[in-house]
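Here you get one chain, nothing else, as structure tokens; it is the form predicted on its own.
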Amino acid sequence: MPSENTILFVKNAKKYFGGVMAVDDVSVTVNEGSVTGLIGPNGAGKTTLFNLITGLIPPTSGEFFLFEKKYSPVNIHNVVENGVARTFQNIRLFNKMSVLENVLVGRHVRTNRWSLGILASILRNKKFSKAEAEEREFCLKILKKVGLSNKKFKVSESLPYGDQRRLEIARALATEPLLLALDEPAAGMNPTEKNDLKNLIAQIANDGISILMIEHDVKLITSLCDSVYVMDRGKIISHGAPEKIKNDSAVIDAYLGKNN
């Protein structure tokens, strides 16, 4: 069971599609205020378990807990507001809107605003704009702390590759995450944009806010996570501090098969 620094405790979590097993009783826990790393080959299960802790899928079986709370992961937005936000491997922007106004959609899940009335949100009056100005203040902070405050009403497909990536992350930030799931956040980058995300993530962990990050570059990711699990054919074949894992055979066979 989690202890009582744990934020994320997923329990034999299954996952059929068919009669395939793509995750295989698995089981992963995230201390609060830590980076954990989940890596392994392609088709290891990574992506699928993602997907069910954020309620993207559902599990065949499993228990999800944070902070000792069970959750059920029925759909995305359930699982948002229960303090969980992720980015996706495949950028998913609103392309033809600003740079702001991503992060403002971001901001929905946790605005009191609505909350006021249908009158209020018609009138527009004096409390709903005070709502909505500091809403907008609160996304522009987070700009700010990703580096695209600069670029706050750029259209968001008119951005670099790298900056795409920095928005995702600005606009799951929005949410106020307990728990921040990053998908291949450094895919498609080159050295200097994995050097800036690197710093990145190492800022938004020292700001409080608990990290699980899937990443093909291993270099990238013992230089950030304090532990990582590696997963293969659907299950965890070995867990602990990345110095560990970059000596395991058992990973070195999943990455490099068991003939060489």
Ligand SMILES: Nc1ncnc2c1ncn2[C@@H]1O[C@H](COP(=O)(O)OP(=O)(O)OP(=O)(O)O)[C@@H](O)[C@H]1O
Given for the second form:
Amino acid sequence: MPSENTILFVKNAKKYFGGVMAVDDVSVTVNEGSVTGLIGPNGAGKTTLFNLITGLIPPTSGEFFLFEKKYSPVNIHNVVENGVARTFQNIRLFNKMSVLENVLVGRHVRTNRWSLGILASILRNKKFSKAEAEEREFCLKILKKVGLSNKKFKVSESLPYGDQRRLEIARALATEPLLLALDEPAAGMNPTEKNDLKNLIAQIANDGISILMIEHDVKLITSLCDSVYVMDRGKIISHGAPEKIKNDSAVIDAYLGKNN
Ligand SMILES: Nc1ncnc2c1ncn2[C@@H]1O[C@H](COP(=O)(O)OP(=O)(O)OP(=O)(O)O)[C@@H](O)[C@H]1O
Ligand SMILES: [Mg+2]
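Having looked at the form predicted on its own, could you now put up the form predicted in complex with the named molecule?
Time for the whole complex; same chain goes first.
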């Protein structure tokens, strides 16, 4: 149940795809300043739940609250304006654009730069140039934070996998989110990249951004998360501190196996 420091509250969310109950009556709470994990076997419904929260697909039913205020996750702009940003399980960058340009796109979504007018951007008047320079500065700071400063002019598709994942995080951060939702941020990373990612996520959380992350790497989840939700076949089967989850027989049976 939500309390006054609840940032996200999902109440009885359902998403059915025909006969498939991908998300089946799920309630989730993310508290301000916390790192919350979402784990579970393949096909459990984790990404579908993210897609509901971030407005990518409409729910069959359910309610969504940010800071106790109900929001309508029907379109992505409404979600961004309400302070939610995300990354994708299958990286979605603008492949032919540079690293910096990808982050600037995230910034544009937030600042609604287009509202300054097409004409202003064509004439590049003073007001526009100043604002543009400020946005660029802002994005360069974010690139520094994620460790991609020295690759800012590289075409994004030329980056190694781990860098592309961090670039997605940078683009999400450019929207100045209150809640950052990460869908398998460590997928495909080697141990060094994973360790860098762990430090980056901890730093983002330390900056006051709440995090909700889907991840299969139990070590990463255990070291970063305050609390963890476990999904299986559309339902939450367990919730609590990482240590509790690791010893929950239902979680061991459904997901972890005996060796974790
Ligand atoms: N657009 C869709 N149309 C039909 N079925 C879908 C759609 N998206 C997801 N599903 C189904 O919903 C279920 C949950 O899928 P989802 O991708 O949410 O699982 P997941 O927990 O993220 O799995 P993974 O760990 O493999 O990423 C699966 O049975 C999947 O086939
Ligand atoms: Mg998924």
